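First comes one chain, alone, set out as structure tokens in the form predicted on its own.
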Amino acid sequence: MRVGVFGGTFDPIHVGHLVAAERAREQLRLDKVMFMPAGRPWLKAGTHVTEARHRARMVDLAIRGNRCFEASPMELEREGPTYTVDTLEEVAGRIKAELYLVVGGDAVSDLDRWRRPRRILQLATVAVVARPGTAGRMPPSLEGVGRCAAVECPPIGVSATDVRRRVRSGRTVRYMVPDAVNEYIVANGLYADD
């Protein structure tokens, strides 16, 4: 079995996340992609992050109907800051699978700053999704360590930051997020006063 682990704040999840996950699933022949909303993302310490229950629900709404996508509350249930290495170790302990860590090209460039990056590269192949304006290269200190796979993906000009900004200013986010996510944002008054 081949499983993609796709972590992120997902604040909110948007069509760019979904396209990247589906491209990774297709190109790497993954049996499943596990979406892992971050509990307390250490890289975003000191910044406002929407409550975990809202982010988890938006992920559930966004991926429903795709039998190859699964939402996992694993990181949300863990105490303290969320570290990818801990998540991969937990997934590896729960299921027998070849793991692929799905990350954007911007994130892989900073992998050497993550907790125990060499262990991450032992546990999973890093599936790098190209993003506009990023090199998508492994940091020099980690070159030749572990396995990387490139995921080709069309540039999609959507970011969670832009979605939040648009909601806050009263503009539409239709087609930027799935309809069910848009409805959830409105119904719960998310991002209106960030």
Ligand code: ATP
Contents of the next structure:
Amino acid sequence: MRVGVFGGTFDPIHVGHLVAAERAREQLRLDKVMFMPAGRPWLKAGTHVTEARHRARMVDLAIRGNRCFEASPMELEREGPTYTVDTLEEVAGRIKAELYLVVGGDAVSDLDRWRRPRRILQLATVAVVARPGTAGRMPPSLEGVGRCAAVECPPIGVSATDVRRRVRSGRTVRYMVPDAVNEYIVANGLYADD
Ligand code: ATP
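Could you output the structure for the form predicted together with this ligand, given that the previous block was the form predicted on its own?
Now the full complex is given, and it begins with the chain already shown.
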């Protein structure tokens, strides 16, 4: 079995995430992609992050209907800051599968700042999805370490920051997020006064 692990803050999940995950699934022939909303993303320490239950619910709503997509509460249930290496250890301990860590081009160039990057590269192949405005390359200190796969993806210039800003200023985010996510944002008054 080939499994993709797709971590993120997902504040909120948007079409950039969904297209990236679907292309990774197709090109790497993944049996499933596990979406893992981060409990307390350590790289975003000090910045405001929406309550986990809202972010997780939006992930559920967004992936509903795709049999190969699954949401996992693993990172939400773990105490303390969220580290990808702990997540991969946990997944590897629970299921027998070839693991692929799906990351955008911005995230991969930061990999040397993550906790135990070399262990991450032992546990999973890093699947890099091109993202507009990012080089999408491994940091020099990790070049040649572990396995890396490039995922071709049409450039989608949508970010969660952009979605939050637009909502706050009363502009539309329709089609930048799935309809159900858009409705959830409105119904719960998310991002209105960030
Ligand atoms: P923010 O704007 O709040 O920093 P974000 O849009 O980057 O958020 P995250 O939840 O931080 O979203 O991203 C999770 C993962 O998805 C990261 O690996 C990131 O690189 C990737 N990703 C996010 N948006 C895109 C996109 N438009 N295209 C490709 N990859 C993306």
